[in-house]
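The chain that follows stands alone, in the form predicted on its own, written as structure tokens.
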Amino acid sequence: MDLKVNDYTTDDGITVINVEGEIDVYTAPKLREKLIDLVNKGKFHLLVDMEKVEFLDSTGLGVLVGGLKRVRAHDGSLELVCTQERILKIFRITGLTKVFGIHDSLEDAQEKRKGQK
């Protein structure tokens, strides 16, 4: 399974990264490169849309945590959109639900962000 990764920036300055496919040891470098590229371009508020992710392994988790560390070094944020129980279970088991903001939809994430300002 291939991994599709593309991004766009919303009107309020959040860069949304749409991820589709499997994030595993073979495909995770593609996501890592995208996160590094965005941070290098000065994009420090990232929202990863994982609604079309079918599989996530420890390598994928590592890439997301690495991305979070990168944006936090610039007072940024990396949050997730995910409603799939099998993916959410991985975040719960690893305790990463306490580290990442996990939202039900892009709209939900944007509303919470507006509420924090």
Given for the second form:
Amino acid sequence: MDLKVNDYTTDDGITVINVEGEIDVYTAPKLREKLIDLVNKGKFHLLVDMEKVEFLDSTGLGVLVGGLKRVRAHDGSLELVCTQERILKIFRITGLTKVFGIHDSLEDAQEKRKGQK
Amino acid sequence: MAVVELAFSALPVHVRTARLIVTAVARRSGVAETLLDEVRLAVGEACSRAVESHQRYCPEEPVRLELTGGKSRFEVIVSDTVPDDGVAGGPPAAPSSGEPGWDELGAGEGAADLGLAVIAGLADEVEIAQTPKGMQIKMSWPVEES
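Can you give me the structure for the form predicted together with its partner chain, which would complement the form predicted on its own we have just seen?
After this comes the whole thing, all chains and molecules, with the earlier chain placed first.
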């Protein structure tokens, strides 16, 4: 299955990236290009919705870490929406649950963001 | 003891095909449904690592897999033909993405090492051997009694 990547920006300035499909060594470059493109357009607060991601490997993790590095250079953020145990397991094995903010839903992420302001 | 062998060109697009085949053979061999995700991911990681190494050093050589379904274990061996390609101190098999910032973000030495860490975390048993011909990653999982 090909990777589908779409984005939109909410009223409170978060750019939500909906990702659907498998993120692996073949498809990860598409997500990387999207993240780089958004940062180049000045979008520094990113929320990657991974609820429709069917597969994620270390190449995909690398792309997310690279995106986080890029937005942090602009005092931005890159957080995730994910409740799928099969995907969360990869973040736990690699210790990346300590690196990414991981939320249950878009609304949950927005609420926590408001609370931090 | 059933054996399935697979060789594919060192292209990222074929890694998904390898994952699908391995998952199908694992299911047929009696690996529990709850473990199939782990088989799929661990073998995918091993294949991705091999493809990246081949693309760097020997793109014309195929990546090889050997799948063996025994009475008690399902075993997968992923072999590359890149001698001494990282684990034993040679040039690192870094991802082509060249993503920055792994160390400062606490993710280890790089995505290639992270891939091996994922394999170690998912495979029930794993052996990584560097031979003069290349690296072999042997992974296995238990098979349910039929």
